[in-house]
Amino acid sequence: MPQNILQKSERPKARKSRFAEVWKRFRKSNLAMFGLIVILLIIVMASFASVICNYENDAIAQHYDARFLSPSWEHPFGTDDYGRDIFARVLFGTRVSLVVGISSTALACIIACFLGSIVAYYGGKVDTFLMRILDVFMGIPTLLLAIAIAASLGAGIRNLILALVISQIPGFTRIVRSAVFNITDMEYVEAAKAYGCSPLYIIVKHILPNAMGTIIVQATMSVAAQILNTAALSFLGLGQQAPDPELGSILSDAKEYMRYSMWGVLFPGLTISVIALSLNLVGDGLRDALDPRLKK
């Protein structure tokens, strides 16, 4: 009995030390830490956008006497052709982009983990059947597939998220499958099979936790890609609908007058670039921190 208690008390400590080791190695990368700080700052500002700005008055209401104003203390990013504050619209648009990018990637990751682990664990005909179906979708570029799905479903945030989820599943599943394949033949998996554990228990408790490093890195990179795809689809009119702001729709509205006032294109474009760059830097840092070959 004392031995069982001792073993249970040591488990959280072991998990904590593993996280501490990954965090220690992650902090060694200055670029990764810079990306993490920037993306956390953007998330905090987007989360408290309603506190910083007034949605109805600044981002939606039209003020024709304040059209095409240059950046100032009152309007840090200037105003658009309707006199709306670009800073407020970018702030609320960033919130939408982050929600769509994170939620679509999370849903696609869950589905891909299920499919990828199933085909890798069972192999044989199950692997052949499911992967050939996914190969058909892999032949279509991700953005083109998302455009086709969003156009068929209709414009709107829900349909946009669904389109991005479906377009991510094939590539995500193949990555999960390759990561799980390297684990299914491990000794602890064979021991669990010999002990009589169910396939679901083995996948959830033994296989997926050991493949999480690859999955987390891929998910981080995918969030950046989906934010770019969200902006592209909204730019084409398949995402957030006017007058509600989203980074892509702000760019779409501003392209008509960019020769007269560049602020409507400059600041949303820089915001998209900074978000994508920060997430990619974090993803690179996580990849290096979770790579067992780099452990000393």
The other form holds:
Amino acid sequence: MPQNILQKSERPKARKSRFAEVWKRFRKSNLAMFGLIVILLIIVMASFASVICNYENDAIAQHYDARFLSPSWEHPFGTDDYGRDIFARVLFGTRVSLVVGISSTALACIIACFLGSIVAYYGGKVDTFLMRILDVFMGIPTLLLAIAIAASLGAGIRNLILALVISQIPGFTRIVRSAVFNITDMEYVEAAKAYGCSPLYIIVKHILPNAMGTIIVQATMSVAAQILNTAALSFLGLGQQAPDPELGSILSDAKEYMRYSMWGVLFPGLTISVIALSLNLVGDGLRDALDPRLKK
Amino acid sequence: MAKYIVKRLLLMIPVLLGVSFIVFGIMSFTPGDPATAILGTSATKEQIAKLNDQLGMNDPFIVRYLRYVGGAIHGDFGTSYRTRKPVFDDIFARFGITFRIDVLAICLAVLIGIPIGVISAVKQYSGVDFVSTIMAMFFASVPQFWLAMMFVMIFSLKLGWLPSTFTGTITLKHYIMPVVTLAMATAASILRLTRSNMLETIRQDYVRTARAKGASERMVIYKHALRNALLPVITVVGNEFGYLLGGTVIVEAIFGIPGLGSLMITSIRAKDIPQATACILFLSLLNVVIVLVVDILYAYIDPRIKAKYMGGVKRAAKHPAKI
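If the structure you just shared is the form predicted alone, then what does the corresponding form predicted together with its partner chain look like?
Below is the entire complex, every chain and molecule, led by the chain shown above.
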């Protein structure tokens, strides 16, 4: 019994120290910290979008006396061809982009973890069969697959998310699989097998937590990529429908009037770039912080 | 080597069959029917039902798919619902321009990415390294269509140097903006990969040996390190080509380029199933072929892979982690 107590009290401590170790290394990288702060700031602003601006009045209602205004205190990003405040539209658009990017990556990540760990754990025929199917999906360029799915399902946010989930599963599964592969041969997995633990228990308790580093890094980068893809698909008219704003659709509107005003092009695009850039910086920083080669 | 190529070519067949199945499936199981798309909303219900029947839309999915594959084996990929011409007429007419832009873009990306990546690794932590890393980070995060719009705004609308759409006589000037737009993101990822590989290679034992035996720094970098560092880059260039094929759709939409990407979008929107299927199939074929060519090139350059197939004894090393 005393041994049991000792184990239990030690376990959370060990886990905490690993997180602290990664955080300590992550904090050292200025770029990664910069990215983290910027992305948190953007998430907070997007969450409180309705406090900062009024959706109906600023982002949707048309004010023909205030078209093509340059940036000012009242309209930080200027106004568009309907006299709508571009800042408000970008703010609400960012919310849509973040929701689509994060939810599609989260869904794809869960499915990929499930598929990837099963094929890597069982190996053999299951592995060969599933990987051949994924090879087929990988044959279609990711963005083309997303466009094809989104376009045939019809425009709309739910279809857009579905298209992005399906198109990123193959690549994601491959990454999870290769991360899990290295772990299935570890002695502690063998020990767990010898103990008679069920495969599900081993995968969830022993394998996935250890593959988590790679998966989190991939997921961070994936959110960035999905936000870019969301914008691209919306730009083609496959995402959010007018008049509701989305970063890509704001740009698509701005394309029509860019002869008269540049602000509608400049700010939404910069916003997408800053979001993607910060997420990539965080991902890079995480990868360096989790890199086992640097571990002592 | 021939054995390897033949094996890879044979493996392509199921992949392409699978791709055609997926694309055909996506196009078939979605709302809307081609007859309505062809006849327009003014047509009567009977007309639409009759045309759908003629087009074989009432048969089960599997029957339609098998009929499609059967035709495809004989080179018949169907006729476009819109133009009433064989689908490959349009594809071949438009393929040239897309292919030219993609190839130019990948070449430009390699020309930018590799040299700067090498310099930034050799001079790690220098000003050059810092600036190029930041630039690479930035260009990897910028949406392509936004970059294209910014280029149009600056170089066409403000300065008037370059044409913003593909109209009139097409000159080299028309290609500059689309190619640069497409190349930047790829250049950024090639740069980052070259840099990190180079950094890893420079720390290898054989590089230290080369230094120890008194080889000049130039010799060490270009003869010993670069060759090995570039091997994984080749694979990425192949994968990036697939990414470019996706990006072309967007770039074509912005610059009004009459290429495969715009054909695909128009066909999907118009529910022109044969044309859309053929477009995606063709682009995927291109993707698969490029990856294959790159893999063969890789095997040819990397003596370790060549040895596996040349020495007579084929060493099975599918999962290095499991050995």
